[in-house]
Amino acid sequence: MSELPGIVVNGASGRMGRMLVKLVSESPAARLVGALERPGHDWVGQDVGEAMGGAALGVPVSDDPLEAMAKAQAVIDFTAPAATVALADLAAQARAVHVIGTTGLTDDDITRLAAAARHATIIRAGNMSLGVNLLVQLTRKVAEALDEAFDIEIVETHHKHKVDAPSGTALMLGEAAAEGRGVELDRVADRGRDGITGARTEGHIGFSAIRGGDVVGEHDVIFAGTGERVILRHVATDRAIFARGALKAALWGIGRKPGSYDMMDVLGL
């Protein structure tokens, strides 16, 4: 058992953090060796299993990343951009694979992560599910096949607590569509429409975000032409798909050379 790869979960008290703690602690392929929370959090110092309302897991919640990662081969991180960027440098020092599911990262954040990846293995994706990453590939191929006579709209729906829009997955899909068309997304993205906006600009990629209830995640990529539409869709009904994908990524990354990777690399797509 002690030879299994050690995994640390950052943001253990969050929705994804709790799911990851449960998944890793029950996994036959990995062991939970650390659980991280921000300084001052109520969980710090408690056994993470007991803090979650269950049986003790023998893993205390810590606010010291380097201490938590001392026995780890990987850390899984679904938190906030500032926390993720700060952890990247520490994960590099600890020589731990850093799996990032955090969304809402700025261009500056991504630049800083790329700098950390010169010394560490970083696997980052806006979505860790197999189905979504297949959808990304399909979006790229369809965008390449259909010219600008087909307008592209990306519509995403999430629960009311999500704080960023468009979702990381929607941006992944937008990037894939732009790559298929051979353009830069930043130059053709329409991220919101309100009031008298005028006619749609040919070749632009539109985004719409819906928030409400407890929706785990729904994404539609609409290719709208004259007299016909092609719609690619992914519906997530269980957050466990993201946790399973993240653990798969962590195990895949162990032993890899330093660098920036994504789920396409993990899945071999």
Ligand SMILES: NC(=O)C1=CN([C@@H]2O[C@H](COP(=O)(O)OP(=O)(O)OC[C@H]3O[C@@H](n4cnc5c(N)ncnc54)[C@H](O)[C@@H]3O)[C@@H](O)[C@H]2O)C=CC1
Second form
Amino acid sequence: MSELPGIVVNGASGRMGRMLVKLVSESPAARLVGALERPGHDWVGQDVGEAMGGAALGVPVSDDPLEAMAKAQAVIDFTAPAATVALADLAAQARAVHVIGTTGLTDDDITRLAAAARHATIIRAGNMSLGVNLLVQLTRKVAEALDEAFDIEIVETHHKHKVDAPSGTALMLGEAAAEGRGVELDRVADRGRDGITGARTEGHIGFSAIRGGDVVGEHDVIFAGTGERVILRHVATDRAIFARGALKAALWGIGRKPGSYDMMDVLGL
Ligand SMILES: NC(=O)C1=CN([C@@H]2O[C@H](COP(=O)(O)OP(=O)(O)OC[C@H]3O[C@@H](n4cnc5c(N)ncnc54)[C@H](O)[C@@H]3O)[C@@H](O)[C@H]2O)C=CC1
Ligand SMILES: O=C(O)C1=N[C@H](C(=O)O)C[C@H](O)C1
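What's the form predicted together with the ligand like, now that we've got the form predicted on its own?
After this comes the whole thing, all chains and molecules, with the earlier chain placed first.
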């Protein structure tokens, strides 16, 4: 019988990292073969299962990506922009599929990931859940159907620890709305209104970010017309939805030719 695909989790001690360690180590379709953390993190050197407060999993936490990926077919990475960009070249060297959930990437970071994708299979999405990827498609369709008399506003709510805004998901939804309208998001995005802003510009797409407590992630796309509003909403109540999507992406990517892919490719949407 052939061995199950080996998966490494980057950022193992993080909110998403812990979810992924649990999911992959319990999966009948994959093996956890590595866990990475940043140099100096107190988990480095410990067994990842024990560091999480459970039974040993036989996988030590490492701060050496090439060593951790030596026996891996894929690495799942929900960390921070600088860590993700640095890992992309190493994942390409290790010939491991790189699944990226990290958000807050700059245009320059994305250009660097595109360069790495010439030699590596990279699957990146600001949201790995089935529900949000469906919502992206619905948003594009509604934006196509309703003209600029309907003002588009995207409102997102997340836990108090989130460091980037707008969320990666809000940006995916904004891109889809702009595509539906046949415009470029950069030209119509209104981010961070404050003070005497003047009246709303017709055709613009507004973004608002709420941060507080332990909210996993909520996104509303509001199409506000005169006398009526259409509101598309996704509410995440469990981070497992993102972890499941990421593992699905990793398994889908194994054996694919190098290139940049997203969850629409994985889910066939
Ligand atoms: N695409 C999606 O579906 C989702 C994306 N995210 C994104 O994933 C990222 C992480 O989110 P959380 O887990 O909530 O954050 P977190 O702060 O709990 O975890 C990040 C982890 O990355 C580690 N890290 C930082 N630099 C590193 C390095 N050089 N090497 C290895 N590990 C390193 C940190 O030590 C920490 O453990 C964020 O950008 C977030 O927006 C979160 C949930 C879903
Ligand atoms: O940081 C988070 O938690 C999340 N980040 C992603 C985003 O930026 O959209 C996905 C999800 O909403 C949770």
